[in-house]
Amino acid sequence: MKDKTKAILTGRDPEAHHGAVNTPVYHASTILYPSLDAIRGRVPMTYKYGRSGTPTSRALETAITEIEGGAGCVLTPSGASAVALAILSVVKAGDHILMVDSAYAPTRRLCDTFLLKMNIETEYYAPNIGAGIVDKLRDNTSLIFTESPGSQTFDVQDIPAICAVAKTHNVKTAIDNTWASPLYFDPFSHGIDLSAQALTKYVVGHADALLGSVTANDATLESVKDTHAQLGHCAGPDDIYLALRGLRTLPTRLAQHARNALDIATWLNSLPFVQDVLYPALPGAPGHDIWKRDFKGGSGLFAVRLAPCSEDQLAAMLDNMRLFGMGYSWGGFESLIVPAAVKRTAETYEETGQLLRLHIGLEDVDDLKADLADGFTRAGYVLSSSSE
């Protein structure tokens, strides 16, 4: 089956719920045993406590495990929960981790606060690095975490290199695949071990729940499945409702987000006081090529860099949105807008202009357009008569 046709049939069982289309919601943390052989473990019992499973959590682990081509899949609270875990799973004390510089900054915060207290040491690496990481590879070198694009700055890596270097060093690769979703980019064709995802963005896709997934190949799914088991991440039912409730619609979401994510790309970057627009699917775009080699599809997220403006004029603008809210998510039906900050250590990062990160919600762009340039002209920007 094509992508599009999993994200509608996988995980899906009518006939074990009583002919409902979609799998029910179990509250439940008591699983009761019928017999005293079975729970000595004599005979098999498919759920055993809340925390390990229900037939809600099942069914999206493996509608994620179906579609991302992994061999395995665990649900965790929220984004940053399964971006811990897939590094826990595979670092102990006294390694060495090697982690984009363009990495989500709650993800650089694990790296620079928790992890450190456990003795594992990360090393930042530029996102560019493609199959120089090499040079970056120690003997207690253990995982190389990527994000592509990356936060804030949209770099796209060239993950096939990474992940040829790593397997010929026996180092394991993570990736954080929440801006392209299952369904606009393989890992694990791509040659990576470990799959995280925020759920809360495009799978979930109404901005009302928080929910995070790891997927493993075979290599790493076990390790997983301990580690998750043994921290005690276990997600809502309610949550994974409305996850996979979401998840039916997503193949026809993320087109709609991509098509209108584009067409503002577009003409941003005809305006005059734009510097940059770093979005990886516009043909001219920083990491463009590698993008189209390597994914599907698009989405709605990206950043612009405006001409140099005040706190003043920023404010002018986006106090006074009337179609973009300011909130620190994305992946919901809406559009949404925030001044954005780089922080880097691998490489120098020269800031210049005003950086504002982009989500493009299922609006009519025209609505869109208008609503932005409205903001410009507060700011103190002048459209050109062509793109007024």
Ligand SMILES: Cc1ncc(COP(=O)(O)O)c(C=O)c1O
Given for the second form:
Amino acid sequence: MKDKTKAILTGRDPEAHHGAVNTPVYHASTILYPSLDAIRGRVPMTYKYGRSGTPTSRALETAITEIEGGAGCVLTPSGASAVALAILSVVKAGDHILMVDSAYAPTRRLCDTFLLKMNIETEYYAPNIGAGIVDKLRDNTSLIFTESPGSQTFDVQDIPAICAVAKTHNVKTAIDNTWASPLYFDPFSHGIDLSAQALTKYVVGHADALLGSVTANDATLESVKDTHAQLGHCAGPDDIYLALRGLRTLPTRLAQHARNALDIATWLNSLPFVQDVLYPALPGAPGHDIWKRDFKGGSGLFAVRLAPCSEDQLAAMLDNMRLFGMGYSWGGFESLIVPAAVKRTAETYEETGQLLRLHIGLEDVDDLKADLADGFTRAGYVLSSSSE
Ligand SMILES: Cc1ncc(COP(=O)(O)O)c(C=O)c1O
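What would the structure be for the form predicted together with the ligand, given that what you showed me was the form predicted on its own?
Shown next: the complete complex, the earlier chain at its head.
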């Protein structure tokens, strides 16, 4: 079955739900046991307590596992909690972990505060390190965490090269796979052990719920499940339902996000004051070759670096957008724009212009271009007549 079909079919069991096409929302903490034998564990029970799973959560876990690959999956209340769970499932006090320098800012914060407090040392590495990661390994390195494309600058990592090194040295690998969603990057066929995702973004797809998932291979699944249970990291049924509902249209939405994004990225690339378009799906953009080799599609999120401008010019642009909203998160049907800032510690990173992060939604691209063009003009940039 192709992924598009899996997105429609997996995790559904209408016969178990009176014919309802979608698995309904089960609100449950207490699950009643039919007998002493059952509560003593002598008779198997599929569901034992709301926190450890209901038909609603199992439906989404099954669907994500089947689409993303891996041996199984658990759901968490947010993408941030999924990242934390993936890390906590495989590390212990005294360990050293390698974290990509282009990681999502709250992931860095977890490393620099919570993990540090737990006596787990984080070392940041350059996103383009590839097989060179071998030089960073220590006797106590337990995890290499990747995020590809990374946050803000969208660096694409050579995941197969990193995983090959990790396997040889018996080190676990994890990825934040949110940008590509379960559809456009197969972490497990590229050698990853654990994949964390913010389902908040494309799977929910409507900017109205927070949810995360951690999918694991055979070797790490037990530890993920156990850590998930001990932390009580379960997600709420209404949010899970919204993600299940969103999943059914994910292939169609994501393909359109990617088409719109490529169109706008190509146009931006032609403008005289645009220094860089950081969209790996754009031919010639940084990371395009690895993206083409490893990914099955693009998404709607990328960054653009403009020639420098003042805070007032930026405000003139961003405060008056008609279609692009200014707000965090992404992956919903609507377009968003935010000023982006890069934090790097593994390498010197020079910010030469004004970086903006765009999420390209499902609106008409001509309308979106007109909104951006008006914004650029308000900021004082001059569009050449050929590109207006
Ligand atoms: C790459 C990435 N990972 C994880 C997250 C966290 O997701 P959530 O907002 O659901 O906690 C985000 C949120 O923006 C993200 O961009």
